[in-house]
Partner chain sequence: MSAPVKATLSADQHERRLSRLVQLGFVASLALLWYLATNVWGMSPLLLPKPQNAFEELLDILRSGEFWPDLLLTLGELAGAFAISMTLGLAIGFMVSLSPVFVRIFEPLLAGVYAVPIILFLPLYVLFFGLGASSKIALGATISFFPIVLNTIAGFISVDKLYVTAAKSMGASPTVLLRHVLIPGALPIILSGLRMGFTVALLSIIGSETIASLSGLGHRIVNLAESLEIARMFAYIVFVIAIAATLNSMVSRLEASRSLDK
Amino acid sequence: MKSRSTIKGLMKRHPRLSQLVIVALCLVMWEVAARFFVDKMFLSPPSRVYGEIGRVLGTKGLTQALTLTLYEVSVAFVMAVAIGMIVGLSVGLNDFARRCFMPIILLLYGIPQIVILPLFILGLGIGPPSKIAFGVTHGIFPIILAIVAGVQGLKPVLLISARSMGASRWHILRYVVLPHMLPSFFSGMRLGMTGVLLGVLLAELYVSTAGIGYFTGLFTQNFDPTRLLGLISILAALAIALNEFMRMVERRFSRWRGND
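Taking just this one chain, and keeping to the form predicted in complex with its partner chain, what is its structure?
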């Protein structure tokens, strides 16, 4: 009982450190399991995965596939933001348009898009266009919803006050509407980025004859967990980095909301 409470005390004083310790413990468990308990055809210890990241990247064509994926994600993201903003603003700024089209947008958002992935591939081929398109359809809905929500919450008194001080339409858009919707715009962008990544990765994994899906398929069939885990780790790190970057941007533009 006593030792438990001291551990708890330690955890209380150093939450960051405890998190690191927990992550380290997980890695150690994985290491032990992979070394002593699980067939090495199925699992590879983290030390080896880490050590062989270089060899993974050295796999012929893999860096190109990664670069291509990154390119697909970027293009899909830019397109999702552009289209999402146009749709979001035109639906959000007009009461009637919102009433008409929000139900349709929500309905479309609710569709399990994965079932139409084969259609995208049939229509657009196995190259970047289908993956970009699938990324766009996944990323666009959170962006539209965030923009519609962002445009709506503006307090009328701010508009009246701006107008009473002589603000022009441009002034109001630039100094009132835009800054008001920036935070929700950025959180929409972050969710959109998550969606785009999911869409692109789904399409990449689905197409097994090229890109990331080819390599995951290859490593799986060769029972090469080291390289499979290496590739997955690289992609996961990429996803985390993109997500953290969006979060940073979001925080930067919502400073006025908090106290720092």
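Instead of the form predicted in complex with its partner chain shown above, give the structure for the form predicted alone, please.
Only one chain is given; partner chains and other molecules are left out.
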């Protein structure tokens, strides 16, 4: 009992240790399942997958595909943030606009995006523009909803006080609205980043001759689980890195909040 309580206390003091233990357990279960329970044609053990990451990266055209996907994700994310912020603030700060447009936004958000992919392909072709546009449709809605929620949580007394002291609309937006909505905004951006990455990869997977999504489909069709799982691991590392980057930016702009 004493040893159990000691381990529990250690993990509470060091949450990173708990995370490492969970990851290690998952890798062990994966290794055992791949070696003893699942056909090697469908699943490779992590020891083999991570041992052949170099071979995965050495696949002809994969480096260029990774660069293309990063470009598409970056452009789509910037567009989603810019459009989402404009729409979110316009809808969140105006009661009439919120009553008129929020039901439409929620309706569009509820539509499975994959069913409108053919429209993007027909209108923009199979090149990067269609992938970027499809990525924007996946990332923009979480950002809009997060901004609207953040603005709606603003206490009216703050706006009244700012106006009574002669603050202009710009000053109210800059010094009252934006600082208050920062937590919601960054949460929406993290969700939007994940959505953009998903949208771009889906578009590449279904209709593309380049990009990471194309190679994901290629490895699947060739029954090459080692390179497929290696590529998935690279994508997971990329997603984690992008999410951590967003957290760093959030901490940078939210230092005034202290430990709240």
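What you are looking at is a predicted structure, and each value in this text was computed from that prediction instead of being measured. Rigid core here is just the name for the largest C-alpha set that superposes within 1.5 Å across the two forms. Numbering follows the first chain given and starts at 1.
Taking the rigid core as fixed, one finds a CA shift for residue 202 smaller than 2 Å between the two forms. Remark: with the core as the superposition reference, the CA shift of residue 57 between the two forms stays below 2 Å.
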